Structures are given as C-alpha cells and as structure tokens.
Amino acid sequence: MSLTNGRKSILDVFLSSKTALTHQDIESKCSNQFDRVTIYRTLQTFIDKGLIHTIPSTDSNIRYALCNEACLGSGHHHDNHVHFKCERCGDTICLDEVTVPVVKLPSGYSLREINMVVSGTCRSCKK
C-alpha cells in the first residue's frame, strides 16, 4: 500500500481521535479536501490491510476505529472486542480490556466475527 497524501491525512485523523469516526467525521476533519469516493476507497483499503475496523451501529452511520496491535495486519484481522456507544454524546470507543463473552454455536455453525456494542453514558457525560 503506497502512502498517498490522502491516506496520510486520513490516517492522521484516526491517530488524533480517541473515538470511532463516521465517514462524515473524517470528511469534516480533513476540511473537505477529499471527495467522498476517495475517503470511502481509503477506508476500504485500511480495512483490507487491517489498519481499521468497522463498528456496527443502530443508526445508518458506520463507524471506523483504529485496530490495536493484536488485530493489525492484512489477513490477521481479529477485532472481536466490545464497543461502547454513549447515548448522550454519541462517542463510540473500543473497550479492549473487556472480554467478549464466549459464544457456543450449535453443531455445523462456524464463527467468523463477533460484533458487540454496549450503550449507556460515558464518563464525560455522567459528570
């Protein structure tokens, strides 16, 4: 993967953010210097290379977050961890320290991915 100016800018946005980002967040943080298609393609490349992962959401916005060291690398994408979404401010974060419950599937089923989002109020909003 070559590091273009667009990829570097978008990666910098992720590195400076403490929460997951929507496509619109990335667009505005990049001062609208890249079109939607460029951002979408960059996000897909980052997903394919194991740099970021998607977070499921009950609204129509997909959120993206940087992978931690355990899930980095193309073909070694292991991002099964818990996410937390604040119902007040909307911030979504990865809770790497929280263990995903064991899911025992019936015979004949195989597990590929676990998506777990916990909703509530974050520390900042509770104050």
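Computed from a prediction, not measured in an experiment: that's the story for all the values here. The term rigid core refers to the most C-alpha atoms you can superpose between the two forms while keeping them within 1.5 Å. Positions refer to the first chain, counted from 1. First, how it differs from the form predicted together with the DNA.
- Annotation for residue 105: C-alpha shift of 2 angstroms or more between these two forms, rigid core superposed.
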Contents of the next structure:
There are 2 protein chains.
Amino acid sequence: MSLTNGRKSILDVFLSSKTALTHQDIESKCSNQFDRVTIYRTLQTFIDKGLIHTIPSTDSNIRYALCNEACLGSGHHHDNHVHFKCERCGDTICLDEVTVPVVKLPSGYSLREINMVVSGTCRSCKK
Amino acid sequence: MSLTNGRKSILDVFLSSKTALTHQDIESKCSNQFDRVTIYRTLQTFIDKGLIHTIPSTDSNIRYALCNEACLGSGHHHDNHVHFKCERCGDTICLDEVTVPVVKLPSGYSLREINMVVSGTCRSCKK
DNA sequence: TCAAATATGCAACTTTGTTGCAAAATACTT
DNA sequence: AAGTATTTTGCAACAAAGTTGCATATTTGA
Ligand SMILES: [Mn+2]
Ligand SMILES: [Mn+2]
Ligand SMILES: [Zn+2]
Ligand SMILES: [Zn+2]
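Could you drop in the structure for the form predicted together with the DNA? We only have the form predicted on its own so far.
What follows is the entire complex, opening with the chain shown before.
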C-alpha cells in the first residue's frame, strides 16, 4: 500500500478523533483538501486492509472507525465490540471494552459477524 | 392516520414479504405506482405510528420491516429481536424468536435501544 | 354535501456514491 | 540518482438517494 499524502492525513484524522466519522466528517476535517472520490477510495482501501471498520446506521450516515489491536487476534480479522450512538449529541463511539454477547441462531443459519449498536445517552450528555 | 391507496398498498407489500424491504424494493413492488416522495413520507409515517422499524446497514440500504405484536408489550414500543442478513442471497429478515441479549454498558451511559444485526449464511442458501 | 384537514405528485434541488480516464505521485529497478 | 512501471489522484460526467415547497387531489368528519 503506497504511502500518500491523502492516506496519511485521513489516518491522522482517525487517530485524533474520539468518535467514529462519516465520509462527510472526514472531508471537512481534511479541510476539503482531497477530492470526494479519493476519500471514498481511501476508506475502501483502509477497510480492505483491515485498518478501519464500518458502523451500521439507520440514517444513511455510515460511520468509520479505526480497528483496534484485538481485531487481528485469532488469525482472521474480527471486530467484536459494541458501538454506542448518543441520541443527544449524535456521536458514535466504539466501546472497545464491551464485547458483543453470544447469540444463538435458529438451526440452519451460519454466523459470520455480529454488529451491535446501542443507542441512548452518553456519559458527557447525561451530566 | 388517513387510509389512502398508497398506504394500503405499501402495508400489503410488507404483509406479503418474508424479508425486510428497502425503499427501492417497495417502489418496484408497488409497480412504480406511487411517487418516490410519497413512499419516503409513508415510511416515515409508519415509523412514527410504530407500524414498522428500520434495520441498520453498512451499505446505505436501510431496510424496513413490520413490527410485531410484542413491540407494544410493556407500555412503550420496543423492538428487541435480532436481525439476520444473508451474505449470499442478500436477504435481511427479522428473527422474531431471537431476543437481543442483555449488554452491560460502562457507567454513565444510559441505554434506550439495541440494534443487533447478524450476518452469515441463511438456511435456504446453506443447503 | 361541504369545508377543513391531510396526503399526493411534481418540480427543483441537495447529497451521496460510482466510473472512466488522463495526469500526478509513489515505488521499484538499475 | 534517474528512469520506468505501478498505483493513486482529481476531474468530469453520471446515477441514485433523499429533501422541500407548493398546487392539486383525496379523505375525513360535521
Ligand atoms: Mn468499532
Ligand atoms: Mn425486525
Ligand atoms: Zn452524547
Ligand atoms: Zn441467503
């Protein structure tokens, strides 16, 4: 993977953000220095390389966040932490310390990945 | 809520579908009889009235499905079943019989709703 | 049956995401 | 260090998704 300006900046943006980011967030945090298309492609590259993961949403605002070390644990890449979306401030974060509970599927279904998004009020908004 | 042609048709589409539907799915299942905008507005109305719920996704294809009776159980509306997305056929379904397991959040976070989407291979695709 | 309330369709627009291609940047070889 | 091959970028041109205002049509309910 070539080390380019764009990739470095986008990685920096992730590294210095406490919350998960939308495509739009990234675009503006890079001061619109990079083309929209470049960002789409960079995000896809980062996903392919296992650097970031997506967080599903119901509002057509997919968010992206860095993967942590634990992801690469058992041979194959596997994010297995819970995500939290605050309904007050809108922030989405990875709760790296909260692991996704096991779930038993009806027979015949085979499981590959679980995505869990919890919404409510975050710590800072609650006070 | 007024009982209109559009609403009746869209509700029928849901009632006769085994899988969750995207906006696009609904549009074509109604043979493009209704304006795109009407469908957006109808879906929003159905959500507001607690008739349907959204299923989050990472591919900008939000899906909608009927709520079941259990939702209205304890006073306030609450979907608490798991969703399954088959990576082979692409279908998304509500696993009404599988309830979302409890998850313990770090202190300070207050929980309102949990969304769980499991992906893998579905029963029919596995055979 | 009529008036008020509500829902619809259309137009116009914004935002999001995709693709092909030439130019630029990066990596690799000598 | 220079030159070549490979990869990445930006741009243009699209396609698809989602929003809003407003006039018209449909529903409701008096
Ligand atoms: Mn995460
Ligand atoms: Mn469901
Ligand atoms: Zn918050
Ligand atoms: Zn399947």
